[in-house]
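Just one chain is shown here, as structure tokens, and it is the form predicted alone.
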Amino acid sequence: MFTRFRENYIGFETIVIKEVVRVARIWVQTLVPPVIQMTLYFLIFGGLIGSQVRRIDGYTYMAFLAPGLIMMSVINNSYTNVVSSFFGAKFGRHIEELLVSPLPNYMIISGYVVGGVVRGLAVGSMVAIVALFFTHLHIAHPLITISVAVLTAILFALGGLINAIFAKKFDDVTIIPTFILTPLTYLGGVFYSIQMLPMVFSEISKVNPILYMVNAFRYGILGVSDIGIGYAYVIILLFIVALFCFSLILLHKGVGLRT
């Protein structure tokens, strides 16, 4: 038994490896655009416009952006790293040799979402740098700051093997965070406070799961919520738990693997 879960671990570790390494090869790709990315955020939104917004919950416009924008690279860039490394792995035929070792679904799941968390969380931390160059961040909770960035970054990173999945062409890795991800992201209370607007468009904004994830998260540095954060956990791990579970079926029947 202990050989068999040394032997799994071999091959967890070997994906995670290739992932991270992956990460770091071409990090001019994969770290360095999302920090650009972010920077220009904090100028345009936080810095010219920001200016003009009054202060949220006690906090300047720039203090409120500074979490929405971290989150947003958090589930950004460990979506994106999934999605892009499984299905490059399909388009080069390569994923068959994973499918047929003797490395269990969940084992090979995991490995590729570790690598998503890994990317997610370092562009996360290279953002969080960025935001002390234009505000003064003190982490009001330290446990649920890490705990709420780690749990959506393992959601995001599922979400993003998921779509790799589906994905028949280069285009259809693009259609989920073009048409879904972007617009709930944006709506997700990143940039303003749900108590801003009217009430019937505050209630529909609390069907968007990542409003839950992004105030968890604000909650954490900030110490201000739009929403319970009980109800964050619960709803981050359920999601999790729908994501796994639906991944595990999908590479156990050979969904868009098996030709």
The other form holds:
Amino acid sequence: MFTRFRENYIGFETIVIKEVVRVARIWVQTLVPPVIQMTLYFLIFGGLIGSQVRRIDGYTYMAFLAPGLIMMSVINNSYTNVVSSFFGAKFGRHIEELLVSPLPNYMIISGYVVGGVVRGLAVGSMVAIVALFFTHLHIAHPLITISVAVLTAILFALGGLINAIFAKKFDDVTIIPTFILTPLTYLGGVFYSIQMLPMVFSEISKVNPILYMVNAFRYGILGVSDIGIGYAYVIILLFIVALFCFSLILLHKGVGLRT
Amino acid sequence: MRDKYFGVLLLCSIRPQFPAVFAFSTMQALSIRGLTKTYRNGVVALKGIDFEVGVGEFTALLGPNGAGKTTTIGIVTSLVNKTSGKVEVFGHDIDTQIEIAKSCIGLVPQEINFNQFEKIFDIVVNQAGYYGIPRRLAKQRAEKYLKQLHLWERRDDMSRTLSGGMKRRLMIARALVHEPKLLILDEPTAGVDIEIRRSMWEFLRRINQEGITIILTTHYLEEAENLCRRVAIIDHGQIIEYGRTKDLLAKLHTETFVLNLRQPLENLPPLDGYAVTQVDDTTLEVEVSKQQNINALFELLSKDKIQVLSMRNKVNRLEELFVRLVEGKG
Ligand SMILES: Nc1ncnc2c1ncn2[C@@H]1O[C@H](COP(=O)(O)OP(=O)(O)OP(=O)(O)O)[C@@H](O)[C@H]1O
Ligand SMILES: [Mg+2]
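Here we have the form predicted alone; I need the corresponding form predicted together with its partner chain.
Shown next: the complete complex, the earlier chain at its head.
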């Protein structure tokens, strides 16, 4: 029993190492672009436009924006990493190396998810460092900041995995990010507080799960939030459990992997 | 029939270094019962296959394109979901003990399926990792098998820079790195030059002698005849013949002899009881059944004043058998 677990753990570790090496090897594609993009956001939205915007909850727009952009990087990169790596493995057929091995599905999922989390947090940290050039980042609740970032990264890594499982061609890898993820992120309180919205729209915003994550993370750093922190944790955890179970079922059935 | 041979076979396969073969004499390395597969597009690839491979055996799965070889192997290695039937690997049912079953198998697939952008060494080490082998040991194993397959010098190269034959060898090294009890190779020598093919055969023979059960699929009949003690012939999703290669050959009741004649033959006299075809003026092909007396044939010939210069056995008997079996039922 214990040996079995140890063997599985070695398999899991192998996937993680492979994923991290992949991110590091193609760092020009994986790490640099998001950092450049976020730096531009800081310059344009935070610096140029933000200086014309009044304070939100007592913070400058730049200080308000920073946690949102960090979170956006975490979300995008954990998702993108898994969707492209796993779909690449499907497309290049080397996913078969894992399918023929005795490694259980939950370990395969965990390995890829951790790979995504590593990239999400790596880019998030780099964006945080960039933010330090523009504003002062005082972290009000370190534990909340870190746990929300990690949990959100896990959630979107799982999302990326499911996307990759269903994807049949390269185009399918970008459909969900373009039509669902990006809109929800942009409308999820990264750039504004929902209190700035008319009543109707601020209520509609509350069905957007990303709003809760962004706000929980902002609460961790600034100590202010549009919504309750407890809600945020419940929602994130529920999503993680649901997506994990869903991906387990998909792998078990071999959807998109076995004929 | 098969059971009768089984006893003999067991005796043959006992090697002093492998008493385990004897202890688990009833356990098969692979046992397939009533296996069927209908693909989602409606193609019926397997129509109920029964097939057993004894521990320590070297078996060929022989069949034309589209016969169902890769499908069968895919099911055994859980790359393909079966429609119905039962598969056991060393007694472990793939429905209930899939992980143990998988850990017994090493697969060399028909098509290249490693990451073309990964280093050769990493491909083998990572595969060991998926099977739960600690990294240090994995690296030692990778070195051992890459050396055996003459790829060690290329270990730091990207795998896409290998030639086709080297890529196949890389897949063999990868399949062996967790030291499986059953090695399954799906057309390992397709597109490999003769020299390398022979050295691959040599290698496979050696590891079989060291105790690894081997199943390979092939279109090269010479390959099956040379390597495999047992042959299963598969066509249209059915096993149409299965047994010892030798017995299958004996099953082919007739042998074909090619006779070279001294004088050109105007018209062929009837040779009672023999199927004769005239290939050209001075060449006859005669099919002689195992029970028939070959002297009688020569008597008939000399009675008709036909002098035979030389005679040879027509080569690739298994190929003939194969064609006959496939055409007869196809
Ligand atoms: N993924 C698939 N979807 C639908 N049909 C398939 C699929 N894979 C194989 N088939 C069909 O199943 C049948 C058996 O194919 P299989 O690949 O098992 O043959 P094979 O014996 O390995 O042939 P070859 O010698 O050409 O490799 C063929 O008719 C093939 O077209
Ligand atoms: Mg095939």
